[in-house]
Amino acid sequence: MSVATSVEKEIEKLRDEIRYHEHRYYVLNDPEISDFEFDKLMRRLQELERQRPELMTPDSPTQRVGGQPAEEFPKVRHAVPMLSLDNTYSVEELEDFDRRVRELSGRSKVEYVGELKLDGLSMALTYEYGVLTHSVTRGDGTQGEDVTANVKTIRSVPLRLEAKKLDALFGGHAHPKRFEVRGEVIMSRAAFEQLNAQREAAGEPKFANPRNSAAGTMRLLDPKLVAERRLDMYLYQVLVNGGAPLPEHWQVFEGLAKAGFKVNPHRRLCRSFDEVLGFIQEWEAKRDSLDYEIDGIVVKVNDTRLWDELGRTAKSPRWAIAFKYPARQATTVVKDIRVQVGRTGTLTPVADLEPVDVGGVTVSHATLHNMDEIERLGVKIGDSVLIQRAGEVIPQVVKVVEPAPDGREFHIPKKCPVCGGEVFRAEGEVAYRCVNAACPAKLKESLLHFSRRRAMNIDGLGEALVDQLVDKGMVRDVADLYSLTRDQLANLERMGDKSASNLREEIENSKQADLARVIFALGIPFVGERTAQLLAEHFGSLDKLASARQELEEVFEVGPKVSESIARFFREKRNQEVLAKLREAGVRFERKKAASRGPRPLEGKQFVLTGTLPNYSRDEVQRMIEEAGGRVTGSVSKKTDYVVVGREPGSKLEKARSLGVKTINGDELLKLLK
C-alpha cells in the first residue's frame, strides 16, 4: 500500500468516525468519548489535511468553521415559499380548523401531528448527492439570505450524509439529486444565559431572549463567532420537487431522525381532535421543564396527500396551524426591592412580592431587570403591580397597577451588597456593576474567563473543577489559583495525580502569558482582546497601565467610557490586593521584547480590507500589516488611509470611492511592506 493511499483512508476513516460522535454528541445527546479523545481526532484530521491539502473536502469535519467573514449575505429567493403559520389562542378556533380541514378534505375524521413550536429562526437547508450546499433564512418568504457558512458551524447540522442515510430517509425509494429540508434555529437557555453573561462582562446589551439572541447570532458575517453561540437546530420537513417524499408527516420525522438529523422527540401522532388537545394541555405544564423556548404547538395534517388538495392562503397553508400559549400573568404586591449580583458583578434589582399562583406555579419574587426599567415602570416598594410568566424561568413586572399613597422610591446601593466593593455605572450603560474582581458573587465566573485559551490558557480547568476551588473556600480570587498543590488537587473529585500534575504544570506554564493575555484575563469592563493587545503595546508594563489616568484616552480606539473603566479597576484596593498576589507568584507584567523588531513602514497607517486577496488568507494580510506597524479596522472613514481590494469587494469599496479614500489591491499593498 502506497503512503498516498494510507493517509487518504486515514482521513476518510478519521472523517467518519468525527461524524459518528457528533451525531452522538450533538443529536442523540449519548456521547461515547471524552471531549479530549474528541478533539485528538479532530487534530489529527487538520494535521494530516494540512499535509494534504488537495484531500480537502468542502463536507470534511474540518470545514465547520472556516474561511473568512464574509461582507454581506447574498439573497435568495426559495423554490418554495415559507409560508408562516395562522396563528390562534382560542380552542373554538381551532375546533374551526379542524372542521375546515374535514369539510374541503370529504373526510369525517383526520389524523394530525402534534409538535412544539420551537422559538426560533426558521431556515431552509438543500442537499445535493448528499451534500450541504445551500442554508437560506426565511426572510420574507419568498427570498432569504444565504447563510450557509454559519450553518455549518451548528454541529447537529450533517454536512453530508451517506448513501444507507439517504435510504432511511427516502424509505428505501430512489435519491433525489436535490432536495431540501427546513427546520428552527434555535439557542438553548443554557446558552442563551451563558452569551447575556459574556456581553455584559464585555458591557454590550444584552438580548432579550433566546430567539432574538438566536437571530442576531445568525446575522454575524464572521461563522467563527456564530461557532462560539453554540446554535442548535430541529429539522421538521423535506421537500424533494417542492412537494412532500413521502405519504404521512409522521414518517417524516422517523425519516429525518434514521438519516441522522435533529428531530425534535416531543411530538404526537394524534388519531383525533381530542388527542390534540390533550397535547396542547400536556405541554402547556411542561413547558418551562425544557431547555429552549417553545410559545405554543403546531398542529399539521399527517396525510401529506391532502395538503395540495387543501391548498393555502395567500400567506399561510390551510393544513396547518399555530396554537398559542397565552402569557400567564397575575396581580400582586411589592414588598421590598432588593439587589442580586450576578456572576459578572452586574447589580440587578429584584421585587420580592406578595407570594401568588401564576398557573400554577407560586411567584414570589420577579426581576426588575434594571434602574432604567425601573424608571420606566415608575414601580415603587408598596405598588400593586402585574407580573408574568412567559416561558422565562424568573417572572417580570409588566406594569403599575395601583400606586401604592406611601410606596417607597428604590435606589441602587453604592456598595456591592456581597463585598462591600466600589459600585459603578459607565456612562451611556444601563447596568450597575461591582468594580472588585476579587467579589465572591462573580468569582467562579473571574476565574473561567481568567483560565480560557485566549486568556491565560490554563487548559483542564473547566466549571466543575472551580465549583469545587470556590465551594470548597480554597480559592478567593485568581491570584489563589498559583498557590495550589498538586496534593490539594488530587484530592478532589474527579481528579488523580496525573490530572492533577498537568493542571499543575498548566498553571505554572500561564505565568509565561504574554501581557495582552494578562490584561485581558483580569477581567476588566470593556476590555476585550483587541484592546488588551493595544494596552499592552502602548503601555509595555502592566504597572505602567495601573499607573496611567490622561494617558489611556492615546491608546488607539480607547474613549472616555473605557479608559474610566480601566481607571476605576485599577483604583479598586481589592484588586490592587490581587495584582500583588499576581505579582509575587511570578506572572509576568511586562510585555515580551520581540527577538528582532523589522522595519515598520505602515507605522501609523490605518487598513480596512475587503474581498478576498489571492495567495493569503484575511488573518494573514491583517497579521503582515500590522507587523509593519499598521491597524486594521473594520469599517471605512475618512481617518482610513487605505482600502486594501481584493475578489469580489463589497460594499465598502463604495464606501471609500464616496469618501475619497485611496484604494490598493494585493500587489500594491506588499510594495508598501516592502
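Just so you know, these numbers come straight off a predicted model, no measurement behind them. Between two forms, the rigid core is defined as the largest C-alpha subset superposing within 1.5 Å. Residue numbers count along the first chain shown, from 1. What changes on going to the form predicted together with 2-(butylsulfanyl)adenosine:
Core-superposed comparison between the two forms: the CA of R15 stays below a 2 Å shift. Residue displacement note: R138 has its CA displaced by under 2 Å between the two forms (rigid core superposed). Relative to the superposed rigid core, F261 undergoes a CA displacement smaller than 2 Å between the two forms.
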Contents of the next structure:
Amino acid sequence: MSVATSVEKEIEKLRDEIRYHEHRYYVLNDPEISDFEFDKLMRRLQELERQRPELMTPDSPTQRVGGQPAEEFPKVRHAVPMLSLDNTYSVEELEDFDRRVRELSGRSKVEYVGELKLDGLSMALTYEYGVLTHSVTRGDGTQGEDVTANVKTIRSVPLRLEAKKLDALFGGHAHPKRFEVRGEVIMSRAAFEQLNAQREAAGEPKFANPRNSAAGTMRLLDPKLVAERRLDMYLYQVLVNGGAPLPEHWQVFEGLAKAGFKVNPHRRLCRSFDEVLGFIQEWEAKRDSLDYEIDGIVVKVNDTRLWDELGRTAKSPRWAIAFKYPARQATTVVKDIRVQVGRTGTLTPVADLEPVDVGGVTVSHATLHNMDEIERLGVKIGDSVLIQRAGEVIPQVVKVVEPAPDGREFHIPKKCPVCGGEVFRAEGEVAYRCVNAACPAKLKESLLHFSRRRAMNIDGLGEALVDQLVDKGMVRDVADLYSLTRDQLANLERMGDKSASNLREEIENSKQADLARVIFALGIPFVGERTAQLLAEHFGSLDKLASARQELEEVFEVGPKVSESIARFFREKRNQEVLAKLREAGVRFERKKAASRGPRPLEGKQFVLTGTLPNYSRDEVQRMIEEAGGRVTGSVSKKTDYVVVGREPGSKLEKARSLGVKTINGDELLKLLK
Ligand code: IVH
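Having seen the form predicted on its own, please provide the structure of the form predicted together with 2-(butylsulfanyl)adenosine.
Whole complex next, starting from this chain.
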C-alpha cells in the first residue's frame, strides 16, 4: 500500500472541509465561514489539482462546473417509472382517498406524511458506491434525459457520500452498491427575480415563473450557464432495488437529512386524517411566506410496507395524492396597454385591467413582459383575459379568454414615452429600448434603485420626490443627491422642513454604507446583491474593483458575462465621472474595518427567524441583525440566543419553547438593535 503524500493529504483535507462548508451553507443555510474564506479553500484546492492532475476525481468539489457543453442529453430509461400524482382540489376527494387506503390495507387508521408540493421539476439521482453518477429528468415517466453535468452545479446536491452518511441513510444496514434518490429541482423566487432582471437588462425574454425558469435552465447544454442560475434541490424519496429502504417514509426524510441531502423542513407526520387537513389549511395561509412556489400539499402513506400492497394505477401510486390549492386566477378585461421604461431603458408593456379580485388581492395591472409575449398571447386592447397571481411576483396574463370584436392592436411606440428619445431593438434582442442615455426614466429608476433599503438605504426618497428632482433638473446623476441642500429639499412639493431635514440626514448617513451596498447601488448590469457582496469581500475597495480585469473571473460565481459587464461599466467615461463625484462627496469606497464599524450591540448573538415581520422582509431583518454584529442561523439549537417570532410562525417556535430559548417579537428586536 502506498503512503499518501502530503499533497494528497492536503487535497483530501480540503475536499472534506469544502464539502462540510457547502453543506452548512447550501443545505442548512447556516454558514460557519465567510464567502471569502470559502473561496480561499476552493482556490487552494484548484491550485493543487492543477499541479497534480492525476489526483483529480470527478466528485471533487471543484468539478461541480466542468467539462464542455453537451451536444444533446442522452435518453435514459428509468429503472422504476417516475409516476405522477393523482390531483384533487376537494376535501371530499381527499376523504375518499383516505377511505380507499384504509379499505385496501384493512387498517382502521393510517398515518400520513404531509409535504409541500414544490413547483419545480422532478429529478432522479443515482449514486453508485456513494458517488453521484446519473441525474435524469422525469421525461415521460418511463424515459428521461441525462442532465448530470447540470445537476452537479447545484451546490446543495452532494457529489459523494462517505460511509458515515450512508449509514445514516440506510439505518445502519449494509449499504447498497447503487441507489436512487428523487426530488424536486426548484428556483427560489429571489433567484428567479434576479435572473429576470438580468435577462431584461440583456434584452432577453423573461421567464414567466420560477418553475419555467428552472425547467429552462435544466435544458441548457452548457453547465457553466446553469451554475450561474442558483437552482436548488429538495429530496423526498429513496429507492433501493425498486423500493423504500426504511419501514417509514418519515424515517426516510430523517435519513436523507442526516446523509447531507436537502430536505424540506415543512413536513408533518400526521397521526390522523384531521391532522392532514390541518397541515393543508396551515400552508394555504402561509404559502406566500416561502421563498419558493408551491402549488399544493402531497399526502403520502407513512408505512412504506403498505406502498407495494396498495399498488398503483396506470399513472400514479395509490399511496399518495396531491391536494392542489386553487389557482389564483381570474378573468378580466384589458382596458389599455402602455409601456414602462426601466433603469436600463427597456420598454416593458403593461396591461391596465378592469380591477378584479384574485385570491383576496385587487389586481389592476399585469405585465406583458415584451412584444414577443404579446404576439404569443395574441392579446389586444379590449380582450377578456385570464390573469394569474403567484406569490409576490407581478400578476401576469395567461391567455386570451374572449377576443373583443373590435380589439385594438398594440404597437410599441416609436418614441420613448418618457423622453421622446428613439426606441430601438438590437439585432437578436427581444426587448425594445430607449437609446437616450440621459432618459429621465432611466435616471429615475437608477435613483430609486440607489436609495433602496438594500442599497444605500436612503429612507424617504420615494417616487414622488425622485420625479420632482429629475423633472426640475436638480439631479442629473446619483451623485447629485449628495449636493442637495436642506433648503432645496424643503422647497419641493409635499416636503415640510422636518422631512427635508430627515431626508438630508438620511442622505448624509448613506455615505457610511458598506462597500457591498455601494457596489450593488451602482446598478451594474448583472451585479445583484450577492455578487456585490462577493466582489466587496474579494477586492476590498471600489478602486481595486474598478481596475480589475483578469482577477474578476477569479471571484467565485462571477462568470464571463458578469465580469465583462463590470469591466464595461467602469470603462464608461460617464460612470467614471459619477464615481469621482461620489468619492468627492465622501461616499465610502473601502470596506469597513471591524474596528471602524458602528456600534455592534448584538456581537456574538445567534438569532433564528420564524414567521413574517410587518414592514420588513426576511432579508432586511437578517441584514440588520448582521450589521449589529449578530448572526442568523436556519435552525434552533441550544446555542441560539433569540428566536424572533413574526406572524404565522413555523415549527421553530415549538422548538424554541422545548429548548427554553428566549423568544422575542419584532418590536423587541428593534429595541435590541438600538
Ligand atoms: S412524490 C409517486 N412529493 O409533483 C410519487 N412529488 O404530480 C411522485 N412534486 O412529478 C412524487 N413536490 O415533480 C412528490 N413532496 C413531493 C413533491 C412532488 C412536488 C412533484 C413531482 C411529481 C409531481 C407529481
